[in-house]
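Only one chain is included here, represented as structure tokens and corresponding to the form predicted alone.
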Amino acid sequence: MNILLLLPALILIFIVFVIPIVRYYWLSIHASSVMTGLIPVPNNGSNWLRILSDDRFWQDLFQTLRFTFTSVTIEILLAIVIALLLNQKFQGRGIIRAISLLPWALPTTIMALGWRWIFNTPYGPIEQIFTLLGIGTINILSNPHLAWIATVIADVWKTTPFIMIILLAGLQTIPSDLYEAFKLEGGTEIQSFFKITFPLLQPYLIISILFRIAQAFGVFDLIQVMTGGGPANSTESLGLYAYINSMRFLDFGYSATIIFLTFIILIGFCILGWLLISQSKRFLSSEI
């Protein structure tokens, strides 16, 4: 009976998840490009040999990892602080909670256009402020060392509310009696966070981090709108590189190889992240 109840969900997962992944793998072992008339032709794994020597792929992998690690780390830390603040009782709390969700509710494309204007040279407000301070223009989106930071800032602004609302829901499940009893035993607020809040919030943290790792690692629209992968491919992600190979070069076999390998790497990082977070509770409990 339980299997029958889950059957519709399993069928849906199979259609929208398993079939595309299998299709990507099948394409990854075929040549399917303009050279083959867009007809898949077995190529004995030459796509996989090509990707091993593709410097642009490994550069994009590094840039994607850098973007993912930086943005997710900042988002988690900010979300914890904001969730703790919004969990307090104060006047107008409901309105502030609703307003705090607006960045997440905005379409990514619209949000990215807004941030591209904010960092625009010379008309954006950031550049205007630097000019007024006498620093001069710094060409943020034209600087390979600064452009990726701009994309991280935009991503943090957009997705921190997503993590915050999950953590806020987790905080509201923690009974207040636990804090009162811990305080009577002489515990401080900092100790209560590590002894009560963090352990009980851990399942929500795991869900949030895994969701955000998957989303950040597959970033495409934010990068495409803000920088187009530039300057000099310094902000190009794996998702954007796969898109360029398929839609610009019409090399669907190699694009599928990039996507499938990205999927494998993402699964590995999600498993590693889950294991590290699961062990953090024991580590913090022994240290505090």
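Only the largest set of C-alpha atoms that superpose within 1.5 Å between the two forms is called the rigid core. Numbering follows the first chain given and starts at 1. Quick caveat, the model's predicted, so the values are computed rather than measured. Compared with the form predicted in complex with the partner chain:
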The other form holds:
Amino acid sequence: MNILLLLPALILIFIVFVIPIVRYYWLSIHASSVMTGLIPVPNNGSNWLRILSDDRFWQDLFQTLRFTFTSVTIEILLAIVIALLLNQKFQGRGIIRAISLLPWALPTTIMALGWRWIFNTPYGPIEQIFTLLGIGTINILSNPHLAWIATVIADVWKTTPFIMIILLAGLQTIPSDLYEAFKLEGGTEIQSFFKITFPLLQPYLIISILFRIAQAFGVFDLIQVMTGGGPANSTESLGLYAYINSMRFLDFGYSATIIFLTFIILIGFCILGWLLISQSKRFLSSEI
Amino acid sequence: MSNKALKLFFILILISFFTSIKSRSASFKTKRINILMPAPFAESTKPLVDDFNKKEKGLIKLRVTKGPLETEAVSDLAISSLLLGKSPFDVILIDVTWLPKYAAAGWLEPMDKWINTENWHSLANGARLGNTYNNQIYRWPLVADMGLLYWRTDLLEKPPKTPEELIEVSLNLKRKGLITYGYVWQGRQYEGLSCVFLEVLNAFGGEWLSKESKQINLKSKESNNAAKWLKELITSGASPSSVTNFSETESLQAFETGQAALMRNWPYAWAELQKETSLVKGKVGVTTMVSKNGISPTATLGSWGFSILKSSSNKDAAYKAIEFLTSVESQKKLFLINGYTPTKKIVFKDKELKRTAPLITVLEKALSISKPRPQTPLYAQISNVLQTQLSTILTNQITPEKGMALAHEKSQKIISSASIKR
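Since the one above is the form predicted alone, can you give the form predicted in complex with the partner chain too?
Full assembly next; the chain just shown is listed first.
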């Protein structure tokens, strides 16, 4: 009976998740490109041989990891601070909470276009500010060593509210009498954060970190609009590389290989992250 | 529901039923053609499209879908619609480099049945290139386009002819303080850089994809010299270092404001330089790209043409529209108003045009020496590899020799792994 109740959900997952992934795997062991007239032809795993020696793939993987971990870390730290602030009682709290969600509500392409202009040389405000400060032109979007930082800044601006709202919901589930009791025992505010807030917030942190890692790993629209992957491919993400291969090069076999390998790597990272977090959780709970 | 309301509802249904019958019978007679064009072309051909619709008196209704401004964005739009099966377009205006890819994917209708030998030979020599794949015609050109060298007639007596001369005159003029930049071109990592490089490579006697063996030929003395020369332009000061971020727009901006003595650009720049806002109006000459002594110069061919989609249900009407839009009369109008380079021989010989727009003679010569980029369905990949390596060379991340060797290996790998697939 239990399984019967699960069935609709399982069927849905099968249709929108299992079938596409199996299809990607199947395509990855075929050649399906303009050279085959877009008809899939088995090619003895030559896509897989190619991807192992394709340094552009590994460079993009490095860039995607760098982007994911930098932006998720900054977002989590910022979101904790903002959530704690917005959990306080003050006048106009409702309005401020609503406003702080705005970046998350904006479509990514629009906000990415905005950031492209903010970083534009010589017309963007960042450039103007730097010139006023006497630092001079930095031309961040055409510098292969710096451009990725600009994309991280834009991503942090956009997705911090998302984590913040999850954490804020978590904070509201913590009963206030815990803090009162802790205070009576002589605990300080800072101690109460590490002894009460942080441990009780953990499930929410884990959820938001996993959500964000999965999302940031597949970043596409932000990069496509802001830099198009350049300069010198320095900001190209795996999502963008897969897209270029299918839409520009019409090489669906190789594009599917990129997507499938990315999927495996992402699953690996999620399992690793889960293990690390549950380890630290056990460690923390034993400490309490 | 009241009785009245029910009656009204019934009448409404009847009306909509009859109007649908009427419109269906009308569409039975009218053949609807939908052409996808990049935004600038949709704008410039608008009067011609109106003329055509007037002339056809409702038998054929031509509609132009105005695509995005950027070339690659148009390609993305076209490809998405084609991949989904039945495309809403009958004809697409395509770039010369897309043709082998689209034809190999089986999306295009061969046009041989409409185009006879006489038609074919009405095209100027360079304009015939880049329209065929596997010996079948898949595209009919609307406008020819090729790389030109613009020079300042008030600063120079004659344009430079060789690569060495180009650097020398640029440095000379800079030393005299007459200009801030010497020679401006397209150095950003994008398709324009491949076009620039192909001209320089030919000027040094090299080739990108060898004609006979269909093999990449970038690991050669000639291509090293070509890459070295491009880098030398920047290191010697003949070109500004910001040229690595220049596309056509930035190059034109620098030349138009009188900051540069020489510019590599497409024919459209001529019309821009003749506007009142241009500071160099009346001081500009046009010629073909420099080349080493004993090697004839070339111009990279970039042209746009119409292809009929296999999925179109009105192919004959579509060809009729193409015929009209590319007719001699239309080409004259497009040249005079928009500066579009004609593709038919006879237009270049037009006495009136020769008198009013002497540029046509230069265009004719440039078109006759123009060379297409490698005609392979894998062009987008190998050009992407070349652009990346050239950009790393020009921004000093790698030596020209190493960069060219890498470009060679990577492109070769793409070609050979594609042939395994077959």
